[in-house]
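First, one chain by itself: the form predicted alone, in structure tokens.
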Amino acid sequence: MNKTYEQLMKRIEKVMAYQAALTLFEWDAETGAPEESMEYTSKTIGILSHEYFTNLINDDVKKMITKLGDEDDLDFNQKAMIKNLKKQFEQMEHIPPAEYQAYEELTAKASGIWSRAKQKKSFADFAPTLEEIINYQKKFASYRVKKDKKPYDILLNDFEEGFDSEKLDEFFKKIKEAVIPLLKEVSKKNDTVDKSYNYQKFEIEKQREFCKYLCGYVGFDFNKGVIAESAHPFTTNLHNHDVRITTHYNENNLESSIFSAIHESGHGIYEMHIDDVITQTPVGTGTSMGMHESQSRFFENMIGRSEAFWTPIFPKLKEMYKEQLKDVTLEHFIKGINKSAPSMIRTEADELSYPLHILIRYEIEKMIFEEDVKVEDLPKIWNKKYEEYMGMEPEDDSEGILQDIHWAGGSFGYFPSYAIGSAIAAQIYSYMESIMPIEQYLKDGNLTPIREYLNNHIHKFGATKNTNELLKDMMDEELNADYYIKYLTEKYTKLYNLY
């Protein structure tokens, strides 16, 4: 092995390890850690995350990056790694370490401030944290922003390579143009479709059996994974031996915890198939925010809204709730878990409408790192956008401004990959359907050749290859948004008899 190499790597393992404790840290706080408890515990994350900063951003690993950017005797995953490490370098290393180390801590206290102000649905009570939160992302953003480019395309390039507001803004019109007219013709035969048997009483428990159930029945390995509860749902992990998710349960809600949990397995499927050889590294993750919720959303819409899939495993959903569902057929549940009914809350939104959701914060983003918007307007401006594009706005901050928590964390720029992440969906899928029987696989209840196609052209190589490098390596074409109005289209005019 090249010496230069095999002495970063030694740096690396001790950051990874910083790395790894601080994801333990958002594990806790999410789910178990006491109210009060962020308060000191981010003074413990502050010095993690300064250590984490300095063991990385230093001369002597700028060095070792350097040298090995310039040889020829590098495999195909240490070239990607050090071409990683480059950009993460560069992301960093203007920024002086005190005020990192300040902005782990303020962020590590946000998620909490947030929550309450969520609880009291008062934004007023969040704006000043947030104010400042987007204060030093502006600053950050400064140290790194080049000669005609925008801040904001540098945070939407962290969390996907490739991707600038000009691309980003082609990307929206296309949806915008066909999603808003088609939602109206969709509103006016809401009333076709009925899915009132899905607001009943179900026992959370055995909501939590069932969830637990087809975490495994999509391929989440238990032996690998845990599942827990959280208030916003996510997946974390230490390596793809250490994978968790989180789900919630709503009593009057059971298509909430169901489809949480299935998008949540896609998340950490992704995670588990990573190559033993790159986890523990940099690379050994998912390539980007858009191409991990490509996963989620293909486990959970593609595949998990079809009748194919629940052909084989509804009779276990209805032997478990026999009062609730005893007059519910396959067919009208498939309806029903496909009914457009626009909502307030983004995590709940049915899939056509939920790329509006995703356009409004792309906007308001635009405008804060653009426009220098003032923090104090943004439930406003958030209220105006959802009657424009929704017809509906909030009671309240809580289902208004406050429903999500990304901001409270500094993820600027993260939102647009979850539209992203739902064509990249489309477009696989479709092109899946093109080379193996997926339908029949999915009423046979056999997932695996599913899961094993997805692993050989996207898990696996965790971050060596970017986005649209993965997209073109296996159906010879980039992403590409037709594929995701199409699907939306065909499927949302056969559902409501558009034609």
The other form holds:
Protein chains: 2
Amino acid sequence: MNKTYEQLMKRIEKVMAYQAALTLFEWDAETGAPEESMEYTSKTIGILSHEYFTNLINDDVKKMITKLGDEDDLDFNQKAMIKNLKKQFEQMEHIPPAEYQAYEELTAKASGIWSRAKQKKSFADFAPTLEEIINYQKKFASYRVKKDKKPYDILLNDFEEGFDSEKLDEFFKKIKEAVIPLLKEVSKKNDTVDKSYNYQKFEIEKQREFCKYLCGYVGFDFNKGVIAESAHPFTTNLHNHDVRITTHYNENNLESSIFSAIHESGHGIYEMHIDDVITQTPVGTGTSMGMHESQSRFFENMIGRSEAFWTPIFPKLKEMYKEQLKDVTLEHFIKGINKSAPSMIRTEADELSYPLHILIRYEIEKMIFEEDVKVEDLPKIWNKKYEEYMGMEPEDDSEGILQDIHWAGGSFGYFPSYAIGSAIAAQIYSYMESIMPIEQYLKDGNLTPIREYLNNHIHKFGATKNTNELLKDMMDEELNADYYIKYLTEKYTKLYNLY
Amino acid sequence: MNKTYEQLMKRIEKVMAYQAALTLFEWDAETGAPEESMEYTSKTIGILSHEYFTNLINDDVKKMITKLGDEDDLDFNQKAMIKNLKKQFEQMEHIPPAEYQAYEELTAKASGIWSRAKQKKSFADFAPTLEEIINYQKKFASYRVKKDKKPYDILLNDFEEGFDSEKLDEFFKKIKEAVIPLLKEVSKKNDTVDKSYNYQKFEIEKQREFCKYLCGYVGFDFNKGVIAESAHPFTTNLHNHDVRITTHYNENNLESSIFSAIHESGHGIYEMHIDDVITQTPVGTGTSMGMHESQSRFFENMIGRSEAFWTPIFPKLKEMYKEQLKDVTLEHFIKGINKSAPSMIRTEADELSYPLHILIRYEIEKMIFEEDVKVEDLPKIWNKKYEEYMGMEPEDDSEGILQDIHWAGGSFGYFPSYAIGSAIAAQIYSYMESIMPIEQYLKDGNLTPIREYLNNHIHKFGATKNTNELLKDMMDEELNADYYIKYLTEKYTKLYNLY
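Would you generate the structure of this protein in the form predicted together with a further copy of the same chain, following the form predicted alone above?
Every component of the complex follows; first up is the chain already shown.
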């Protein structure tokens, strides 16, 4: 092996160990840590982040990366590793270590502050922290601004290589033009689907059991993964043999935990199938938030909300909740789980109104970074946009601007990934339908060929290829939002017998 | 503040951050991590251990410690800190970092190997790993052997400052002479206590609820702590605001989880009341395993098995298990929870036979380190000693030599702490009875004055005073096993109407 590369990897191993520790602290904070622990634990997190940072961003590493950029005895994975490190380096090298540590300590505390503010439905309690986070993000982006690049574009590109607000403006324009009128048509017929069955009392212990079954059914491997509970469902991983998902149970809403569980399983299955050779390295994880989200949406929506998927397993759910589901047919259930019922809450949104939630966040993030909008004005702006696009306003901040944890974690430029993910999922599904009998597989309860195709064409590569490279190698075409528009239009036209 | 001290503390902060991360990985491995995660995670743990080690054990730190040892502008806590670091330094400075890292990776994997071997009841599956661990421990001890000191004495002193096998031989001799004949007398009357009520079916969900209530009742603060489940109950902590205990539920044994929960709460209460000023520093934890165990035993046995303790809360337990406990009176219950019924399993042992379990482990550890006994012969030796001291032999390795996790973690010299802890607890209880109306407090359901006394005389000091210093400052007497013998003799004579 290349000597310099070997040396570099020794350093990177250490960096990855800090990253794993930080991931575990984050997981723990969401799933198990005591209420009052974070004040002191944030000090530990600050120190580990500082070590992470200084071990990655330093002249030694820079020299090695530069040297290796010119060498050609590296294999495919090694080249991808160097490219990836170079990108991380460019992201971080101009941030002073002390600032980075202070920022990490801030965001470690912020999720607690956000969560308490949400409970109290009071944006004012979170605003000063959010403002601090935004100021850091602006400062960090300003260190990296080059000619022709705007700060928000830099953040967008961090989450999805090759994407900027120009591309996304166009992307969201298409969605806006197609989805808003479609949603209006659908809204007129909303009442034709009776979904009251979903809001009966469903014992949580049974939901737990069914969700665990479902995760396993779609392919989440419980030898290499666990499921826990948290306020906001998420997936994380230490490596490909340690993948963790959470869900959240609501006694009066059967669907909520079911589709969270399938969704997070999609994320989990991606991480579980990263190649052993690259796990515990910087490229040993999903290539982008958008591609990650495509896998969770693929399982949740394209597969998980289809009649074929439920055909073999709906009887099991009915058996479990005999009383509650005794009058619900499979056909009725499929209409129910696909019912468009625009709500204030993104994570509870149906597939059709979902991209509008993202559109709103995208527009607000752009305003924050490009128009210097005041933090205190954000709830007003938020509420106005909901009124405009969805015809409804939140009753309070907890179902408005405080609903998502992302900004508390400093994740700006992340939200668009959700819409990109849906679009990728629709595109992949459309292609896979053309090369294999997906529907038949689902009816047979045989998800293996579907999952294996994704394993072999997406998952195993980790971050050694970016989104468009993966798509191109798979179907000879880059991301194209038209598939998504077509998918939504056809699906909802059929479901609601429009036109 | 002293400049050198300040510098040193900057370094130590980093060391403590690694320690916190390692603690979290350990907690996670026992309570949440996926089955197959450890193979890769052990690499992370190895790296973090290496960082922990090299940041603590190096010439810079040594120079600072040496310099500070001679300075006299340090306050009480600072002096204790330097003394503590000096001790840690002496423990570790001669171990080559690569060996330490390899050893840490080994023990990270060992608990999984032990647990699978235990499940398979096959010592042979664990023996090679155990042998490796023992060899490391011998090697590490050999680096530190000075004149007049034997390797096992070095290990004993690590767990309890000032203790060696000479002192412990004497300590265990007293116990052997008193407990073996007492146990024989008691055995003759074992049948007079009917404890069948304890082995009915007790719904685990209710046990969970009752245990959580009990932990809170004795003073475990759930804002600064959590309770989880693990195969073997234990306590750990990241700092004084993050203390974690586990218990283990057995559907057919009511007592098992209850007394584990009280026991671990005792450990937890100790860690929760370490002074804020010293938490997240090397002296910000319990001073020794023995003193720690004294706190858990104090709550579990002296308090938790007394009639006064159960007087106000037994009705609640009866209410919870109406059917199962309907014929059980408080008096009957107290006899039941104190029934001497020697068993093969240490953690399920009654108070009287308990020290014999420890005696056996102590004698075997001595043989391992002083007589070079072969690992493969250990089960035979184990079984013979159980036959000799307790009149019974284990049916298989899982209830024999594989029952405890300690050796898989490399903890040799630890077991005696359990007996020392019981002895300290009896001594403290005897003293406290003479200065406050403990029994009345318990009957009134008012544990606060008892807990506060321990907080102020033991807990808050962390490791700034050692066991004998704490005892001396409290009652003007060092550890004296006679209180323990007297306590056991009086308690069991009364319970069984002996003589």
